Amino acid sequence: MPPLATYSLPADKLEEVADRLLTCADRVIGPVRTPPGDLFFDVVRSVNEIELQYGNSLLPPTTALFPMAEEIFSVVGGTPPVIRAPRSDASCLLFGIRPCDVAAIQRLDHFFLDGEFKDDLYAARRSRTAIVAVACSQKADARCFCSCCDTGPFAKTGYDLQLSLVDDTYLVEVGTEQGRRLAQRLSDLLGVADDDLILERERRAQELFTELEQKGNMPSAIRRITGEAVSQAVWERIGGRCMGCGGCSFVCPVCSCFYVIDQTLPDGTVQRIRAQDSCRLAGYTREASGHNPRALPSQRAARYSYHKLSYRYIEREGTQGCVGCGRCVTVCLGGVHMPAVTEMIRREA
């Protein structure tokens, strides 16, 4: 979908842009660097805290919309007891997220908002969140494989504003009416984006797209998984190397597995908590009777891969369950991250 408007921005004005956007929401979340050198998306209060030169963070910025843990509601004792739902009218701006994470938010939007039931907590946060994306002018990280998923190097939809660096100028694209309002705050910094700038961004994006490493041949894996042509031996090989830590799910910006528990506080209030979970963990599918339909690592490996890559899920969700961010490559101790799995499936063929 074409942007609503395009502008140019001198590259040396990016810091001023970030500074102005800090006043556009109650909470601004951007890339920050910790003293040991790790990169995270966290609340920023000063432009000096924002890391403007970075690859991908270890944890995805999608936790601003789908937290690792959150209260669904609480019940306060009394006659009758009172049910309290958490409410917050605070607005949020996600600044500097990469196109792969923009695509991941679109996947989460579909999961939480487009089904028969809409998730009220997610919907409330999402309606108050603006997205300012920074496209990849070079390979963000050695582990990236967005070209396999068609999610980069720049976002086609899903952003409010997107900035793409071309030499010493940013191409600024407005994707929504909310993005147009943000652009108005920057109007004295923005200039006209001529056709040459737009065409050069397209040319460089295509050049980078072809340079990005093709990992594992995902289309081949999708065909074989959909046709149930992957042998049990492959799943057992993958399951045998899986450490069962769930790390791939917890850093994945697309995964949406969760569990729900009730806990009683010292004052007698009962909280219902939702927390992120992983289908790679042994207890995820264990039933109250003790029976576990996917007790073996090989079964859980197959289920995870089917949900990510089977065309049956692609038909339902609109796209595959992977955006090529490479975070699973970083954390998988057994070397059975998504590119490795697709490669093992392809090699069997």
Contents of the next structure:
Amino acid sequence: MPPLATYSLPADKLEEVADRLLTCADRVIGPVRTPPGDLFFDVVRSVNEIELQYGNSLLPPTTALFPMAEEIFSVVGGTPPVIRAPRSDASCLLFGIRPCDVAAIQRLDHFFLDGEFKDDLYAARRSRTAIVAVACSQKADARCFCSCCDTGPFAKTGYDLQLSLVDDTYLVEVGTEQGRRLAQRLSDLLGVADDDLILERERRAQELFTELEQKGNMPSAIRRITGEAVSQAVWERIGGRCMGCGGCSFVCPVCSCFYVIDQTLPDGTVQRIRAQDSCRLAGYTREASGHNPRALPSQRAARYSYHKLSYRYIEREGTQGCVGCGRCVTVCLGGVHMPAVTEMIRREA
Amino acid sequence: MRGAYLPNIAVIESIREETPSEKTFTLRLLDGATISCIPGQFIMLSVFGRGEAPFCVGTAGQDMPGLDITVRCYPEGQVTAGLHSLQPGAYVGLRGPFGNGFDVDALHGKDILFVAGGIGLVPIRPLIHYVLAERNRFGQLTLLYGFRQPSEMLYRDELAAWRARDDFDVQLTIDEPHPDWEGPVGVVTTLFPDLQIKASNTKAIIVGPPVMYPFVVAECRKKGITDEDMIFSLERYMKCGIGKCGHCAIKHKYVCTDGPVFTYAEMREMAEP
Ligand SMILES: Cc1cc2nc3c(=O)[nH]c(=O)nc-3n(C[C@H](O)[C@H](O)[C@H](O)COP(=O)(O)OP(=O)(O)OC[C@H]3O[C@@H](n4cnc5c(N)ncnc54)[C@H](O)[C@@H]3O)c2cc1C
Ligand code: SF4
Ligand code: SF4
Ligand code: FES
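Given the form predicted on its own above, I would also like to look at the protein as it appears in the form predicted together with the partner chain.
After this comes the whole thing, all chains and molecules, with the earlier chain placed first.
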């Protein structure tokens, strides 16, 4: 989808842009480095906290929309009980997120918002969230592979505003009406984006794209998983190396599974909480009778890959379930993260 | 409409002890709210402070003031043990109904073979009610119901009434011999060899523990029933009921929204490695 409008912005005005955007939402969430040196997507209070040259954060920015844990409702009183839905009208602006994470949000949007049932909690947060993406002008992280997933190095859709650095100028793209309103707040800083700027961004993206890893493992894995051509031996090898920690799901911006528990607060209020879950955990499918249809790590490995890469799910959700952010590569103890798995599947072919 | 995750409040009107571990709860929605469901659907039931779990609708119909559920207690189960400890007058939460339910229209004019193992009779019961209420729209009716021992027989009064009818062939069996039992002994599949059915006009409705399924499928096939005419209700660990939590997914199907009722032909496509 072509952008609604394009502008240019001198690179040295970026701070001012960020500063103004800070006033455009109740909460601005951006890449922030903590004193020990870890990068998180966290609430930004002043522009100098923002760091745009980051290796992908361990936890994805999608937690702003689908938190690690959140309240579904609380119950007060008992005769009869009264259900109270959580209320928040606070607006949120996600600043400086990468194209792969924008693609992840698009997949989450489709999963949580379209179809027979809508997820009210996600919908409430999403409707109040604006996305200002910053495209990658160089490989952002040693482990990422957007070129295998067609999710970068710049986003083609899914952003409200997108900034792409070309030498000393940013190309500013407006993706939505919401983005247009944000651009209006910046109008005195923005200039005309001439064709050269647009073409140059395109050319450099192409250059970067070809420079990035293109092993072809992903399409091969998609084909073989869809066709159920992956041998039992490969699933067992992957399962045998998986520690069952679930880390790959918890860091994945696309993973959307959750479990639900009730907790009782000291004042007697019951809170129903949902928290992120992983199909890699042994208890994920264990039933009260003790029966577990996916009792083996190999079965869970196959499930994880099937959900992310089978064409049946690509059909159902519109895109594949991996955007190539590389986070699972960082976290996996057994070395059976997404790129390793697609390679193992391809090698077998 | 309330948000999909927010339950309506219901009160437990009465409780009937079916077996030492199963009780039937009659629930009524507050404030004149009603619920409409078809056999084979399920609700998500909340015991506040303990959690929420899926249970099949035990009664079906339009605009009902409430419904029945029959629940097996797992002593360490959050919801089931919590529910079993409640008394009439206690409040619970109710969402739904969810799921596809049985395609009752497709059963019209057919002979129906119900096969229930243990608590599998729960979702079949409202379908039997439906079929018996319009008895002349269906052909030959058979129920094969197997359970472990005599004390585990559900819905005794209803079973007695069904057995008394001459237009409903009801056969019961227990897994192992027991002094209080004079009927057949053996798992439910041992009732198949003597069964007289017209396979081409038969729909089999099969619900029970997963271990039972391969054996029942084999027997149905021997009788000539096609995979499309074997209809199952599946159970999976469920946390939402609306296709979001991911727990119930098998291959590219969600048991909560695409099911829980599937034909065996569909289940074959859902086989995981
Ligand atoms: C569509 C559908 C329809 C159903 N219909 C019916 C029905 O009509 N009637 C019926 O009786 N059942 C029905 N069931 C099954 C019913 O939903 C389960 O029995 C119920 O969910 C159990 O919930 P619980 O909270 O009691 O158990 P849970 O608290 O979820 O516990 C389950 C088991 O896990 C163990 N456990 C709990 N916590 C932990 C832990 N932290 N670590 C390790 N193990 C743990 C417990 O020992 C227990 O045995 C249905 C299920 C589905 C999917
Ligand atoms: S991160 Fe690696 S070890 Fe942990 S569950 Fe995922 S695949 Fe298994
Ligand atoms: S599977 Fe791994 S690389 Fe792909 S989106 Fe998830 S965390 Fe990123
Ligand atoms: S129960 Fe949550 S997806 Fe089916």
